[in-house]
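Here you get one chain, nothing else, as structure tokens; it is the form predicted on its own.
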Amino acid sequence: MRDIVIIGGGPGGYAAALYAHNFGLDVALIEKDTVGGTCLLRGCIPAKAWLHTAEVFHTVSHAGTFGVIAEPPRVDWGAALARKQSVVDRLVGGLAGLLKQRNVEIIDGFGRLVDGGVEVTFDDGSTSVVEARHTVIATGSVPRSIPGYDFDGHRIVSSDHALDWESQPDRVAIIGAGAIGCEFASLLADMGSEVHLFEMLDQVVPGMEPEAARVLNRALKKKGVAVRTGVGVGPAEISDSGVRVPFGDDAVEVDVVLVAVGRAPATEGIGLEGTPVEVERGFIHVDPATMLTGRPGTYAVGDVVAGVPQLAHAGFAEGIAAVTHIATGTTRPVMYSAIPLVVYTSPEVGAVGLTEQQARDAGYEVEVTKHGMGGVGRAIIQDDTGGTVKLVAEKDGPLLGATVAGPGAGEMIHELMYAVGWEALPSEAAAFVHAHPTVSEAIGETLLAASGTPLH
């Protein structure tokens, strides 16, 4: 009998498997596809590989701004696709090797909860039960669609399909301007595609601070993206030559539609019916201190968990929390209040903690401080001054949240992660000195202003 059997080899599942080695636990990991999950195979890693290609192309295209004369670049889509796949293969191979080194048995098949363990269905239809003292559900998520836009992998696609386009689409409509939709809009526009971005809510990256959304909105429009917010679309009209996307009294003609309206938990058929596991719209409710479900000995981590962000790094932390409880009986809860969110567009957006509206809704009396990057030396050098920093603090109290929009935001947000997580006062954080010239000086300037002692 195994100490732990994990269903799903994505970030939550493989993190749990790797962390269990610290306690000498006997672990089996059941995966119907390839270890790595959405993040490694069809999400974070391949998407960021494409985004980096777009960034390089954009940089070379604008080299003349910096006094560098270069031939007009062109995109070798096939080479970029191959490089993306090589990055994925390298990381998947490294992960498989690490799991083997940690003595984790990987079982290829579909896992389903049964009494006493997990039933595995293999490709040939045969089954076997792996007995376990504890089970971790980490089955991840799948792309959602909307009525009138059923995925066909050709004219109507998900992000899974788009990451493997064999050639660059000339005209694309993207439905949904969350992180995934905006990232694809940014990279495709940077590489010369005609992009139409639709969002039903009133801003891109809904839920993000409106100041950051405005920075990104301006940047996308500057790239040539036709951004339409507060707009719904009618059913797609597919023809041999493309897709007609109606909205209001108008419509656009494109070659392909990318639907990016979020992800649904992949919990169908894994044996939750008739168990004490509480499920809501496919999401699993857990005790956030332990990740334990209502079924004794059964835990859930990652994208299947109800009410938590669908982020790979959240899944890592949840896997650690579950294994800690299994191995020691003690808790190591995830600090959701300080988990950073990054949108890897150009420019990037990073956020942590509460937005201004969330803080007010929670009953805080708040103080808000903002600082633009127009006067930041390094941002001027990089010709990228459209960014902003926003801090939200309790009146006469600690930092509650922060947002950075601009160059390097995905890296810079982590210093504010510590400040928010440790409930630092703005004056305490402002006492630390940033190197000059750096873009992160914008954070230092904002902290000084939040302390009532602005410099510039």
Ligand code: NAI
Contents of the next structure:
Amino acid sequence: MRDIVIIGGGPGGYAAALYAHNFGLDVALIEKDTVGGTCLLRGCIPAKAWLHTAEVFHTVSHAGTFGVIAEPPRVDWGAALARKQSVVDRLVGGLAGLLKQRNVEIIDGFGRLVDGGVEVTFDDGSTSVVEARHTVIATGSVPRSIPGYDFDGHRIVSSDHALDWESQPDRVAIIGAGAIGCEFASLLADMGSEVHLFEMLDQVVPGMEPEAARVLNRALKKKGVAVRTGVGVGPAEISDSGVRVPFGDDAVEVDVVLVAVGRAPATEGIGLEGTPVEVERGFIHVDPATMLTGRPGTYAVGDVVAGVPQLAHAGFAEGIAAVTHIATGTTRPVMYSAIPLVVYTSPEVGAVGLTEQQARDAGYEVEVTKHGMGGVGRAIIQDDTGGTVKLVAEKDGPLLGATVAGPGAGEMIHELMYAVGWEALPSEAAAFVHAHPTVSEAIGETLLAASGTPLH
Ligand code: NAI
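Return the form predicted in complex with the ligand of this protein as a structure block, the form predicted on its own having already been given.
The complete assembly is shown below, putting the previous chain first.
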């Protein structure tokens, strides 16, 4: 009898497995593929590897701006693909080694909840039950599509396929301008593909601050992306020469369509039917303090959890919360109010806490402060001044949320993570001095302005 059996070896599942070591718990991890999950194998890591290649290409292409003469660069797609894979393999190998070192038993197969534990179905069809006192469901998510756009891996693809394209597509339509759609639009346009980006709602990265969306929209357009917001698409028309994507009275003809309209929880066939686990459209409801489902001893973490962001780092924190409760009976809830979200486009967008709209909807009287990067020395040096900082605070009260769009926003947002998480007053955060010259100074300036004492 194990202490814990975990179904799924992505960030939620493997974090739970690794963390259990702190309490000397005996853990088995069931995985039908390779450990690493969406993040390492088909998400964050390979996507960021491609985005970094695009960034290097863009930097070299614009070297002349900085007085550096470089031959016009070319993309060696095969070499970039190989490098992406070597980064993935290195991290997957490291993770497998760490799990082994922590004495986590990895069982290759498909897991399904049964009384007393989890039944594993192996590749040859045989089954066996792993008995355990506690179960953690961490089965993750899969790309979903829309009617008229069934994935065929060739003309209609998901991000899973796009990360492994063997050659650069000339013309791409991307449906959905969330994190995945915008990241692919940014990297493909930077590397010279023709990109059409379609978003049903009225801005790119819906849900994020409109000021940040405008920065990103402008940057994407400058790269040559045809951004169409507030536009729905008709069913794809596939021919020998490509795909026609109709919208309104118009249409575009492309080589491939990347559908990025969200991810569905992967909870089918894992034995939830007839159990007290509460499931809604495939997502699992949990007690957010413990990650416990409605079934005693059964927890859920990661992309399967209802009502929380589908982010690798949220999964890590949820794995820790679940194991803490299993091992100690006490709670270590995930601080969802201060989980940073980063979109790794060029430029990046980072956000934490509430947007202005969310704060107003929650009933706060808010004070908003914005500061552009046009006068920030380091941004001018980097020739990247289109960014902005936006702070949302309760009137005469603490910071509730923050958004940064611009160079390095994905790193900079973490200082605001602490400020929002610790409910700092703008004046308390403004008392700290930022190094000069840095892009982060834009945050210092915004905090000073939010305290009623702007400097520049
Ligand atoms: P998403 O939910 O972030 O965005 C999907 C977008 O598609 C939305 O803007 C939606 O309005 C739009 N859409 C839906 N149906 C449409 C239609 N028929 N026509 C046009 N637009 C349509 O989902 P996405 O980008 O696929 O990402 C999936 C999950 O993975 C998200 O939770 C996301 O936050 C996460 N993720 C996070 C990343 C990051 O933190 N950097 C990177 C990639 C994914």
